[in-house]
Every structure is written in structure tokens, then in C-alpha cells.
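Presented as C-alpha cells, the chain that follows is alone, the form predicted alone.
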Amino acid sequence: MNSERCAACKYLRRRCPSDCIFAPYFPSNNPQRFACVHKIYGASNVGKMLQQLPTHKRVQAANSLYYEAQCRIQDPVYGCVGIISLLLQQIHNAENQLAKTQAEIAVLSNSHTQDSQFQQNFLLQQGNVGQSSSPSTQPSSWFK
């Protein structure tokens, strides 16, 4: 009987009924999981939350409660919000770096395009100057 108790019932030192609300979500092989959740939310509150949910959503809720409890133990002030804020800051920094890099690429691309156009215009002007100057240097075209 003792090995059949879930982690919650072991932690609370009580008999584990066959319809225990905690048993599917807090197995006996992971007592730390329930201890963490109990420390933050309390057994009674966790039991009430799980009972209010449809059966198919309880696994996700128990996992979420465990994760949030772990975060709250590690960071009592911010908990999960601290991690979320840190990740949002990293996203913001990455977006800023991306924008800077894209701007640098645009400047370099534009500079390269302008250099190419300048060189083409210069070569065209050199070609036009050479062509226009040769007929005008002939004396017969001066007096027309």
C-alpha cells in the first residue's frame, strides 16, 4: 500500500484514495515535483484547481503549475515573468542588431551602385568627349 501512494499523498502523509486527484499528475517516483508545487500554491489550492478543470486539460495545468512553481522558487520576485522579460529583451536586441545590419547592407549596396554608375558615366563622357572633339578640331567645321 505504501508504494502505491502518489507523491502528494506521501508528502502529506496520508492514505492515497483510488480516485486521488493528484495521483495522475504527481507520481511517486518524482516527489520533488509535488513538493515544489505545494510550497508555492499549497495542496488544497492545487487540488481545487485541478478539480475545476476538464480532465483533458489537467496534465497541462499540472505541468504549468510545476514550471511556474520552479521559477518562483528560483526567482521569488519575478518568477516566470523574469524569464519572459529576459527573452523579450533578447528578441529586442536581436531585432535592433538585424536592423543595423540591414541598414549597413543598404548603405554598402547603394554606395556600390553609385560607384558603378559614376564609373559608367565617366566612361561614357570620356567616349563622348573623344568623339565630339575630333570633328570640331577640323578647320572646315569652324566656319560653318
Given for the second form:
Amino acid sequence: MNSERCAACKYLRRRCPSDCIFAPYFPSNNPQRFACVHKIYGASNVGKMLQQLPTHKRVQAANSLYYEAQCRIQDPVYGCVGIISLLLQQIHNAENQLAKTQAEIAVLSNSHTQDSQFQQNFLLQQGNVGQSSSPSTQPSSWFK
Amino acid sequence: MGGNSPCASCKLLRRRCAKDCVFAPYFPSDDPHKFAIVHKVFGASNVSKMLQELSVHQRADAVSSLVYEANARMRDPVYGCVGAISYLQNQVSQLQMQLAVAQAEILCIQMQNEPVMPTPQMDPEDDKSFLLQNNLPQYLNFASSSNVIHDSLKRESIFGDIVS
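Could the form predicted in complex with its partner chain be given as well, to go with the form predicted alone?
After this comes the whole thing, all chains and molecules, with the earlier chain placed first.
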């Protein structure tokens, strides 16, 4: 009886045992997945890494190894560290943009408050004598 | 001249450190841990192949990134660097949301500022302000518009296809 070998055992040209460490994570219909991982880490290292993990964590580990291997193949100098660097830069830019936008909100809020105060005072002078007003009143809801 | 001290790689691999050893410039003997960790995750043979496929001026950066990835994998044997990428992508998404909210707020304030004038000349039959008020919720929803960061991040989504 010849059960189909997993992608790893096919690649390594060996018999695929029933308890093959690779078989659940490197199915035969995706040979490229194991080829990637093998190129960067080597079969032996991948096998050791998977064996050191509990069974329920091996899928995620195999997926992350595949992802990192792909990154390294695409960018042989920086691998997925290049992506981390890009994300850090994007965070930095977004934080700057957010700070600028929040400053703009503060300016606009102040200018709107001053216009409202001016209008209120103008109307009061026009005819609403007797109502006391506090020109310095600033609704706290404008400011966060 | 006396014998050259073998680099950390050759010490660990227990072999003679050749003059043109590919590891020697990047794995000095005073930092054995650096090579040990890279060897554990990637294997000396794979590291050697990777370095040899690069031009000399790229190898230092390649070694630094390999060391970084190896350290990440040792700290988190399940996710390695992917854990950090996931966390950072989440941060970027949150910042994008905050930025969209802030930009919507600016639109609201600008629209509220427009009708305010010292000599109001509001025509009761002018339904422009009425339309603006009715459209405010739509503007708030529209605030989550396309974003350069989001589009570029699509390429880097975890476990998705990497654009070749």
C-alpha cells in the first residue's frame, strides 16, 4: 500500500512514515511551501523546531516559518526585518500626521470659540442688556 | 606571524578558519553567541550559501537581519518575527483609525465655522446649511477613506501572498 508522501518527503526523496513530523504542515499539493522553508532553514532545523513545540502550536509555527522564508527569498538582505522597518517608519509617519491633525483641531477649535464669543458679545451689546456674560467662558468640550 | 584566531563560526564548527572564511568578518571570536543562535535557527551551511549569494557590501546587513530573526525565533518559537509584524500592523491600523477620526473632526469644525459671521445674513430659504447638517453623518462615515499606508500594508499582510 503506497500512501502519498508529503511534500517534504517527496522533496527529500524518502519514505513518508505515518508519524512524519512534516506531513500535517507540508501537504503534497503545495511543494513550493516546503521548498521555500528548506532553502532557508533546512529540513533538519525545521523538523527540530516543530518537534520542540506542542502539537497544537505546530501549524502556526510552520506558517510563520514559511512566511519568513518567503520574505528572505524575496529580500535576501533584510528578509522580514525589512517589513518591520517599513512598519516602524509608517507608525512614525502616522504619529506625526496625527499630532499635526490634532494641533490643527486645537487651532480651529480656538478660532471658532473666539468667533462665537465675539458674536455673543456683539448680540449682547445690541440689546440684551442685563444679562451677565463671562467672556472667558470656554466650553470644556472643545478641548480634549 | 602567529596563527589567526578562528572566528566564532569556525570555533563552533571545530574547523580551521581559512583566510577567506565567509563568516569571519561578521562573526568575531569575541561573540560566540551571535553565531550560535544563527546556526541553531538557520544552520551554518544555509547561512554560508546566503552570504555567498550576496555582494560583499550587503553581507553585514544580511548578517544583522539574520541574527535579529534568529533571536526573535528563539524568544518566540511559534511566531518568531511574525509576532512583531502582527503587533506593528495592529498599531498602524489603530493610528489610521485615530487619524480618520481626527480628520473627520476637522471637517466638522470647518463646516461649523463657515456659517459663523459677525453680521449674519442667513436666508431662511437657503437650504444649503440644512443640506450640510443632514450630510454630516455621511461625512463622518466617509472619513474612513483610502489611505496610502493601508494600501501598502495590503502587500505585507501576514500569511497572505507576498507580491513578487
